[in-house]
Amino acid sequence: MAKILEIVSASVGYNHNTVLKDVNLEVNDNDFIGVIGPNGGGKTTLLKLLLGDLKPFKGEVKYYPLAPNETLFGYLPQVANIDKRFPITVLDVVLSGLMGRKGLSGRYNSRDKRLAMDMLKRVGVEEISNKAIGELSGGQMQRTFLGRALIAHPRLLILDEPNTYVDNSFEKELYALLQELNKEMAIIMVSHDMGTITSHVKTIACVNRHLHYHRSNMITSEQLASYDCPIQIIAHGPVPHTVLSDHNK
């Protein structure tokens, strides 16, 4: 299995206030790892960490490209990140995953635009393609940022809190294709969620300042504990009801 990007010994953060400390990792193809942690604990940080957004302070991020013109990442963000006043339609968006393959004054062609609006019919919005996001559900942006993610065929995609405001009718499509996409490209994504992080990947990043890994889906509370961990876990049942760690012990 081909490696895609390593994490070694890196130490990042803002302003040279440390955030993430120490951090290694090593994502191959078709890996699916969830990344868990605390509100604060460093998983947004991890993630522009892996896109070249942040520069380690000390350590390295390395990357493996098969290929000259290869796309290494889709991205999706969370939708509340996105402005939504910008006057673009969601078949630009889309055509805008393209853009680091096209540069900033490509022009899209026939084909271009005939592959997204095959990315909005297989993520479920080929219908409003001409509609302003500005006009969009929280659901729909969505959609459509997924879309834009995929276009160009990346290697990796990541996920930040995918289902956040994704609407009942879509969350089971959402996970069922991204089992399907696994299969083409490695995962990695941030939830809260630990039901979903449990039924759908394959391994565990705990981030807590520190990176845990875990390589299996399945980890405890006592092993929660001993990585400095303290997530919301959130149980179903005939009333519904959140379950929190003592925090305090």
The other form holds:
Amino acid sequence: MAKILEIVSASVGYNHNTVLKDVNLEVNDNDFIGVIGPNGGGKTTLLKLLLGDLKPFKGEVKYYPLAPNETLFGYLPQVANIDKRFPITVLDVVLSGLMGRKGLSGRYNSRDKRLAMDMLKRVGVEEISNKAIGELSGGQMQRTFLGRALIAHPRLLILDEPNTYVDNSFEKELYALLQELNKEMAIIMVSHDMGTITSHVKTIACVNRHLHYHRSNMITSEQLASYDCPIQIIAHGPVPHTVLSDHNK
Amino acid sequence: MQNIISALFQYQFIANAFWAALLISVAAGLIGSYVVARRLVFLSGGITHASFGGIGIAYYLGLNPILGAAVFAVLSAFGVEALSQKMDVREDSAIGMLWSVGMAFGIFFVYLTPGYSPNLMSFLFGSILTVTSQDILMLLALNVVMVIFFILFYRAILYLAFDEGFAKTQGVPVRTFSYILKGFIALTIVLSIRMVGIILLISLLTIPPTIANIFTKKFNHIMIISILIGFVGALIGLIMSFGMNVPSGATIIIALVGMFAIAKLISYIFVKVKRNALSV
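One more: the block was the form predicted alone; return the form predicted in complex with its partner chain.
All chains and molecules follow, beginning with the one already shown.
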């Protein structure tokens, strides 16, 4: 198992307002890390740090060498942040996932289009490949963006709230797909849904101004409290899939 | 017919007007599609008006007003980002500031200029008669650079316009591209001032892509259709301008908005017919 990247005692934020302090995290091949934490705790900031979008004030992020032509990141942003009226088709969105490999002036040939159509099929939106993204439902849009994240077969897949708009049937599909993909790539997933996180990920990162790395997918409220990570969960049941939350669900 | 056309082209100003209309349509179609898709309309309006400051100063100093406008336009395009990031001003407020400050400087220096005061109206509302051969050459140079840039980097431009954050994760130099494209916006605006004028310019960038977007959702088709629509609109507007002796900016925008209304009507009828066909 090779290291993909490493955050070494990094502090990061915006305009000298530190959001995350003294963060350490190592990401290796085949990791499946769930990121949890309260809103405003710095989950998105952590992703931006990983993606190289924000430079740390202190410390550093080390990236380890990739194989030739390998794409480091597959990134699924929060769908809420996408401009839905932008004139772009589903096929073009998925093709844009090849940008890293193609370079700035790369041409897209019929092989790339076939690759994109195969990917659309895999995420179940091949019939709407020519539709503009504005005509899609939330679930279809999320599938499309998942296709974009996956098409280059990245070494590290980063998912920001992948289950926000997803219908129930796709949610099951999504997690089965992620388990499958995890054999080939590392995954980092941000989610509000504690049940999802604990039953699918291997390890948990609690983010609330600091980062506490928990090397298991079983986490108790005592541990969460000691991590200063006020997530609304009371306890695990005997089976890891049943997690109780103190919402009236 | 051929005789009439060749006769018309003997008048230098008519030939200039024709070439200006063609070249401006190409530049405005390309960059306007980007402006509309990326929602940079307000920024473009700000750049347009800020450039008037450069025109005023250039008049005062006895320089080429288009050169002055170009300097002001490019500086304000880049300045908005600097203002909003370094000086912590909100972006739309920064644009609003540059918008009117540019106009203020322009009027200030035009009024300070001794002797003959330039025809303000032609800068505000456009006057195709003022297009010079030098303007055509500058437009041609801008067109060559822009067409090459857009063909070479079409995918990168589209993907970064759609989702800058994702493009960044794939190694696209987002900042550099964004600056280059803002530079193109500024220069296209400045070189279009003679034809449509500062007050009316924004529609030249926004109406053609808006019409194209009614019929297609593909970015490359939007650019090509915008160029064609822009050219047709500009020609109709120029003919109206010559015939009725009205500033060309006004006639071109009226022609374009007429085309927009027709396009909307066609698409409305088309949708209705299709729906009826389905329900029968």
